[in-house]
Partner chain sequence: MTDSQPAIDVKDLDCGYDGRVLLQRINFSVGRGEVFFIIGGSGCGKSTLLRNMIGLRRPMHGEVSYFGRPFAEGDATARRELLKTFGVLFQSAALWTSLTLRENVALPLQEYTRLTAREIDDLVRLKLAQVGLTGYEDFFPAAISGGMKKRAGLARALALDPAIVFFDEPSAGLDPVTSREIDDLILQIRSTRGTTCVVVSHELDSIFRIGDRVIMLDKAEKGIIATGNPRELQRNSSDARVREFLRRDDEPCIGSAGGTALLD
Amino acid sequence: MPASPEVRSARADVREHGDSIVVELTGRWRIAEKRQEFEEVMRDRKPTRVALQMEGVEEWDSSLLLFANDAKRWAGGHGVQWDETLLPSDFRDMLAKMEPAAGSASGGESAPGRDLLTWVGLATHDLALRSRSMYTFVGECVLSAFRLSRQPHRFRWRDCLSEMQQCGAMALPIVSLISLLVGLIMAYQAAVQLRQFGADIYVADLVGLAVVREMGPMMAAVIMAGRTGAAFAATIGNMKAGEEIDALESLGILPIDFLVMPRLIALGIMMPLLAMYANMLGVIGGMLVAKTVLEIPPSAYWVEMQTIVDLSDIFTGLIKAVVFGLLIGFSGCLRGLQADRSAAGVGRAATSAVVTGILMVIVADAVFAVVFNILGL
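Output the structure for the chain only; the required form is predicted alone.
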């Protein structure tokens, strides 16, 4: 799998040797890209000697010089011995020439060049990098689907079945509770209003149509985004932090084929089934309210609902559910592969996967609303 910009971004890892610390620098150090601050790298550590090592640096510019200068100033401010012996000689010369400029710039309250236009440019550049990473991931998934369609024996069917159990059968309790409550709430709110006009029976139309077309697939998708999408991101992010993904790549195994595709297909298959189950529970919830509050028999409720809900409404919800499932799996796997190699990075990836998944589901639902309205569905 080609490395994304996040994978090759600037990194500073701490290696402790007794009271001494060696900060290993890797990746691409560019002034327009995000990098760690030296104080964040050190945190509460109090060594007696600090050294930098840049053997793993792929590309660098003044960003790396600024980081090294911050490290040197930090060592001087904390009474720590500064060791430059691991740095190349030409880099040490440039670092020495930076001291006068850095000293004159430290007198101001803010660094030069950080005006509004600069912030807008950096934010635009960051957005472009994230967009390119997402497009690259989409392309890799499409190519992986073509490869596996030509060679289905290479697909991880056992992993796919295991993920189908985790994101399908194991999610039934929470889906049951939320869907039943949504049906109850919608029916009760509709009953309060419709009773004023003597149109109690139309609560079946309102609840049935809303649950089948919108609320069933949507609520199932939100639940799966918070449950399964976060699990995908945490699992893959933890594997990345443990260098298991690097081991797969060193063996010639593509992480997209091995980790992503089984999860995408499992969620794409189980989401329409969960949506149908959520539809059933939502309708039952509305039927309970109609029976207890409006005194409408279940048979009358069912017959009235069939007059407004047809197969086109059911298929509309199922189409949405399949797309929602693929989007949730996509966001969870993407954020997992982009996670930092740390426990905090895995947590941030899981949170980002939930937010991204819910956002993509809502945007997709809005697009479906417009498309179905144009098609007359």
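Here the structure is a predicted model, which means the values were calculated and not measured. Numbering follows the first chain given and starts at 1. Take the two forms, find the largest set of C-alpha atoms that superpose within 1.5 Å, and that set is the rigid core. First, how it differs from the form predicted in complex with the partner chain.
Fitting the two forms on the rigid core leaves the C-alpha of residue 35 displaced by at least 2 angstroms between the two forms. With a cut-off of 2 Å and the rigid core superposed, residue 92 has a Cα displacement that reaches or exceeds the cut-off between the two forms.
After superposing the rigid core, the C-alpha of residue 55 moves by 2 Å or more between the two forms.
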Contents of the next structure:
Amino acid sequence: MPASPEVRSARADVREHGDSIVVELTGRWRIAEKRQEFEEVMRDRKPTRVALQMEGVEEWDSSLLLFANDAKRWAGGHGVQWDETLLPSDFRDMLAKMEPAAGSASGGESAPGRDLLTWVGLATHDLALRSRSMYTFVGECVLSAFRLSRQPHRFRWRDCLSEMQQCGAMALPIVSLISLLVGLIMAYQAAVQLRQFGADIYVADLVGLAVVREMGPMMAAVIMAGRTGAAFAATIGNMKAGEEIDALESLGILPIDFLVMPRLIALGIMMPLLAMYANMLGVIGGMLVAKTVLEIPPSAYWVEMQTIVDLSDIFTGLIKAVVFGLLIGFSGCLRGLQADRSAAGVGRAATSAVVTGILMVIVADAVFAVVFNILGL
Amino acid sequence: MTDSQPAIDVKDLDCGYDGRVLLQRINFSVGRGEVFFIIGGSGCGKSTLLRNMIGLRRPMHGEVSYFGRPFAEGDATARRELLKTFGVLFQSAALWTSLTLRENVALPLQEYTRLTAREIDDLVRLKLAQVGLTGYEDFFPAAISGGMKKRAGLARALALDPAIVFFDEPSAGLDPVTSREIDDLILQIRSTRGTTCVVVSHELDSIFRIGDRVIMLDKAEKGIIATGNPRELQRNSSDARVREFLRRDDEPCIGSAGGTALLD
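Compare with the form predicted alone: the form predicted in complex with the partner chain:
Below is the entire complex, every chain and molecule, led by the chain shown above.
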């Protein structure tokens, strides 16, 4: 933007007096406008003394301060005497404040260097602390469960019911869609392989068993971890940030009894129901593919599936679902209670709840696979 | 419990965070029915002291007793008994956002009493009326203003007719009129039931208007640097820091400190 004629832009002109230089500043100095670099002004000049004069300046702000500071630094760096007597005293005060304070926090001492051993030690210590907080939380939940089973009137039934609605009924659409699609995908994959052997009908067995034993509970759990686990962490974390947890504690009400148990129970009850529903949708997905791609009628599909899937398969799936539900509720509430008292802390808690939830679900699933194998279920 | 015991007795209290001691060897007591202020500059540990006194943190050392009964080192049942005797108004009011005002005030009653739902409802109406919130029973905290939240938080703190009420910066973020209303409520609570009020604040107006006694904490000293009536401290304190804190001039002091005052 060209400067309008009446307001002159920032200028710095050099006037030499023998060995010393006075830089005459004129015009309007604005931080948002372009200014000359001090080095450019000086070019190759090698004076013994440098001074600034700002009588011709019409208007100035931090821009001029930066320029003067550069000049001062340049003078210091080139061993030139710095003379600021021509500057007004309040300007000099401000300039002095730009000087880094000796021994200030920003410069000098940094954190002590950490070697590998220290780092590993600290990380192990941190891990131990974290796992301890997890065990403590499990213990507190168990104690709370005993306490509430002796005094059921203290249990927040209403909160539990509203959470059940939130994490159960409200999650039906997304669970429907994902389970149906997972059933479809599995049936497609199975169809491609089994067709080569003319074993089309066994798609029903494969999809049926996989959905009922594994994919139904697992997909429901992953959806719950993302949907409900994160919501638990965010809600509880937010309550912590807003001193609401403190308010509970100052009344002698344990947050575990008041906030965690209703949510854990709600998820523990809703998860098997959702898993059952997911099983159904998964099987329907398989049926759709069988009908459209393999031309197997649904009735044949159903009969074939019943030859392999029995009640014990369904029960193993449902047992898993209950455990997954508790694990997800557990990680959501734990991360919420551990959250920092800030908006960013709440966000981190929600993310961490999802990650922890899914991780625990997968690990538990692996444990179940081994245990069921040993038990021959 | 004898009547001669002070309402609150703090003995040799150390408190801080993560091994860092903020306050050392704090000793003071609060008489019954006093309006007692804890004052001091930012970061001197006022709120930490309060959190230690109400049991949200375990003190690093020392004891807090209420009416002669130990709290900080007391066993779980004794602590729970004592928790009933005090109410807390948090800085952000800390109303439970998922509950209406009615449910907020009712919760302590449901937790600690065996009153019927109707009795609780009547009491809730009374408590909300005491703080001037009649008609707002079914509002959620998100739907009311900051001053109303504070008053609702006070109604909740008063639900169990506590003998002591703690206020954490009751007028923070409120306009002068509303904060004066809160001051009046504090006086009213004291006069109706002889309730002891402990207020953490640095609102000079409130301190002089309603404070019977103050203690002033200091960051560098890690302790109490003054105890007494605020007006007397203002006039007679030998400590310049105390006089400076309690000074009330209408004129800003730019002249004496030179131009730098504007920039700091």
